Each structure stands twice: as C-alpha cells, then as structure tokens.
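The chain below stands alone and is given in structure tokens; this is the form predicted alone.
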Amino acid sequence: MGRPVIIDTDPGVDDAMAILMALASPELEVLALTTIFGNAATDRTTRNALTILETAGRTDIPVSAGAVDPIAVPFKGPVPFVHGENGLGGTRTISPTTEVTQALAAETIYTLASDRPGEVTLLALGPLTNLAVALDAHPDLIDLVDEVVVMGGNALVPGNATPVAEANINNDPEAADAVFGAGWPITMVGLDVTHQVNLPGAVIDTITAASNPGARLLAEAIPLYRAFFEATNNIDGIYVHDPSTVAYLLEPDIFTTDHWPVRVETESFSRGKTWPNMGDTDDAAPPAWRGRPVVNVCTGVNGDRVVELLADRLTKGG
C-alpha cells in the first residue's frame, strides 16, 4: 500500500482534481475524506466529496462531515462566483447515493492516527478549523501523524482572498495560527508556489477529454473556475492550488523550501495573513514569534513537473 493519507477537503474544483489525483496515484492510500466550508458551506462540499468518490469508484473510502463555521466568527459565505453554486461548476444536481460516517471530522481524523500512529499524513485543503479542533481535543495528536501538508497561506507574495491573505488561511485565521504553532511536522504549500504552477487551456482540455469518470465529472466542473481564473489573473488556463499538495506528496524534492517560523494575523485589516518570521533567532525574536515551532514553508517549484503529474493522473485515473 502507499503512503496513508486523509484528506481534509472543502471541494470545490480543485480539491476534486486533488482528490482524483490522489485517487490515481498508487503511492498514496487515501483513508478518508473529512470535509470543511470554504469553496461552499459544509453540508455542500460534504455532498461533494461523496460525489467525487462515487464517481470514481471508491465509496470505501469514508466521508466525515466537520465544522460549520469558523473557531471564532461565523463563515463569511462560500465562492459561487469561483466554484459554481454547488461547488462543482454549477453544471449538476449533487446527488450522492453514500451517506457520511457518524464520526465527526476531528474524531476520525484522531482516530486513523491512533490506528496507524507515526504513519498517517494530514493533506488540508481547505481551512483548518477541523486540525485545530481535533487537536484542541486530543493534544497527543501532534505525535500521532507523520506530517502535515496544507494547501495555504503566503509567506512572500500577495493574497488572494484580500492584498494580504490566502482564502483558506483567511477562513479561519485563529485555526491556522493553532496549526502552524502546535510543533508537529509540518508543510505549507501557499501561493508562494501555487501561483508559480499554470495548468494551460491545452493541457485542461486533454484532462477533460480523456474517457474516465473523473474526467467528465472535471469536464463539468472547469468551465466555470478557468473562466474566473483568465478574467481575473489574465493566464491562459488556471493556477494549480489544491493539486499542487499532492504533487509535493509525490515529489518533494521539486519543490524548493525555507524553514520559519509561522504565526498567522487575526486581527486588523492584515487578518489572515501567515507572517513568518525570517531573520533572528528564537532568543532574539519578536515576542509573537519567541518559541513557535519552524515550519516547511515551499518557496519554489518546478510548475511544469506539476503539470505533468497532474496530467498524468487525471487522463489515467477513475
């Protein structure tokens, strides 16, 4: 089996290119799906995932629906403008036929790590409320699993939710600041890479003509996301976000990483923003920083060998 992997998802369009990515790539042994708001509300993107996995083919994969709303504020409202009304493109009726275990996200997620302790890698794509809660609840969870890789945040570029932060991170702010501090291993993949991966029309309209499932459910789904995408960033085609922690999972060493310490702003009009602190040592830094653990944060990345992966995976995946 490959490298066991839960998948905390707010899909959304491209969580379901991660998702089936991650579904295609015999290295990875996707254990569950637990779902968040974000691209939609929680109820929405928990029918997602289940739609995702049914079209695929794999309904043993068990789907736990997770928190309705931020640690410390109410969800602000999902993206239909980006993700559709239903998340996926907007194109259909979301019906799914499987139902949601009746473990609560965090729960599952503490219990597949207690399971298989030291080897279970936490892939967060969406906010982190479900991470945070889960180690709110059971503090050993941080010597539980191997890593945790977070599609999010942006140490040295601009945001995209607001100038200065990332949508996931802005979603919960107080999560991800509990997150990127609870000292376990951790990767953020923000928009420091994944706006240095451009997945182009051509190559979009391969992925969406091969003949799998996946494949025509991302035929319906695109549309809509790829047109935001040229209209508002003026590429040819889209940035590659969720998709991109995937391709870390599979192939680290494309990618390029600095070691900081992270904390993320909840407050004022930089909320949201994951700042880390790049110069003095944990004697010498600024107080907010003073004994936070380092983080793996990616900085750069080949964009092409990300395509290719992701190319691959879904022209061959179900």
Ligand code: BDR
Second form
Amino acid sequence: MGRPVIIDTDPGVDDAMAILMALASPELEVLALTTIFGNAATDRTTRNALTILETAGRTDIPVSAGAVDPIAVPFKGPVPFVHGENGLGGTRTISPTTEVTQALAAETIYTLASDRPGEVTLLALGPLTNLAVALDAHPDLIDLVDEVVVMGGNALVPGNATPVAEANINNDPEAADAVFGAGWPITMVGLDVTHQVNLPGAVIDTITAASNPGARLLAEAIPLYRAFFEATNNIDGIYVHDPSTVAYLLEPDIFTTDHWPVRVETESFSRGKTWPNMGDTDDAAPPAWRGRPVVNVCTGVNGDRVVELLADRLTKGG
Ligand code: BDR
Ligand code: CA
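Alt. form predicted together with this ligand, vs. the form predicted alone above:
After this comes the whole thing, all chains and molecules, with the earlier chain placed first.
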C-alpha cells in the first residue's frame, strides 16, 4: 500500500485534478476526503467530492463534510467566475448517489490519524478551518500525523485573492495562523511555486482527450477555469495549484525549500498574508515570531516535472 493520505479539499477544478492525480498514484493510499468551503460553499464542495469519487469508481473512500464558515467571520462566498456555478467548471447540477459519513471532517481526521499513529499525511487543498478545529479539539493530533502539506500562502510573491493574500489562507487567516504555529511537521506549497507551474494548453488538450472517466469529468471542468487564467494571467494554460502538492508527495526532491517560522496577518488590508521570518530566530526574533515553529516553505520547483507527473497520472487507464 502507498503512503496514507487524507485530502482536505474544496473542489474546485484544480482540487478535482489533484484528487484524481492522487487516486491514480500507487505511491499514495487515499484514506478519506474531508470537505471545506472555499471555491464554493461546503454543501457544494461536498457533493463535488462525492461525484469525483463516484466518477473514479472509488466509492470505497469515505467523504466527511467540514466547517461551513471560517473561525472568526462568515464565509465570503463562492467564486463561480473561476470554478463555475457548480464548483466544477459548469452549470450542470451535480447529484451524487453516495452519502457522507456521519462523522464531521475534524473528527474523521483525528480518528484516522489515531488509527495509524505517525503514518498519516494531511494534504490540505482549501482553507485550513477543519485542521484548526481538529487541533483545537485534539491538541495531541500534532504528534499523530506524519506530515501536513498545505496548498496555500505566498512567502515572497504577491497574492491571488488580494494583492497580498493567497485564496486559501485569505478564506480563514485565523485557522491558517493556528495550523502554521501548531508545531507539527508542515510544508507550505504556496504561490511561490505554484505560479511557476503552468500546465500548457497543449497538455491540457491531451489530458481532456483521454478516455478514462476522470479525464472525461475534467474535459467538462477545465475550459472555464482555463479561460479565467488566460484572461486574467495572460498565459496559455492554467496554474496547477492543488496538483503541485500531490507532486510534492510523489517527488519532494523536485522542490527546493527554505525553513522559516510563518505568521498569518489577521488584520486590516493585508489580512491573509503569510509572513515568513527570514531573520533572527529564538530570543532575538521579533515578538510575533518568537517561539514559533519552523515551516518547510517551498520556494523553487521543477515545473516541467510537475506537468509531466500530472499528465502521466491523469491520462492513465480508460
Ligand atoms: C487555491 O485556491 C483555490 O481557488 C484553489 O483550488 C487552490 O486551492 C489557489 O490559490
Ligand atoms: Ca483548492
């Protein structure tokens, strides 16, 4: 069996790509999907998660619904201009036939991590509310997981939700500050690297022409997302934020990392900005960072290899 992973997710077009990539990777064993608001409201991302698993023929994997609002404020609302009215790039009603587990996301995370102490990786592809709720209820969770890998944040580059903040972190800065400060082994796969990974139009065309059921779903989901990137970022193709975290799990050596404590701004116009302390540590650190644990922050990536891995996994089978 591969490395056991729980995927906390807000599908979401690039979430769908990441989930399908993980399912097609024998190096990974997906234990559960837990859902969160972000690209759409939680009821919708939950239906999308169920639909993705049904499409892939993996209804053996449980789905647990997560928080519907961030810790401190109400959910800002969906982004249909990026991810479509249904959160999967279209307007068709998504009606899965399977159902969620009774347990909520945070409890599922804790239970599965407790079942296999030291083995489970949490892959977070959306706002970090479920992880923060789980930590608050079960502080010993930090000793139970193998690694936390987060798609989110921007250490040294601009934001995408605001001029300074990345979307997942911006959707719940209080949760993100708790998760980066918890003291567990944590890797940040943020815009510093995901804006270096462009899946070119020609490769998108290859993926969406593949015959496996996941690729057929992506053929429906990707066009609107692609048009958004082409219009706003002036690129031929799309940035593959969430799939880059799966590539990190498969081949961490294609990323370069720095080790900095990270705080998340919760105030004012720079709310949601992830701030690394690149200077003094320990007692000489500025008070806001003093005593904060170090985060493994991805700052470089072999983008061509991420594209190659993604294309390989998404075109398999059928
Ligand atoms: C992140 O925000 C969401 O829109 C994407 O799914 C990704 O997780 C990128 O900033
Ligand atoms: Ca996401």
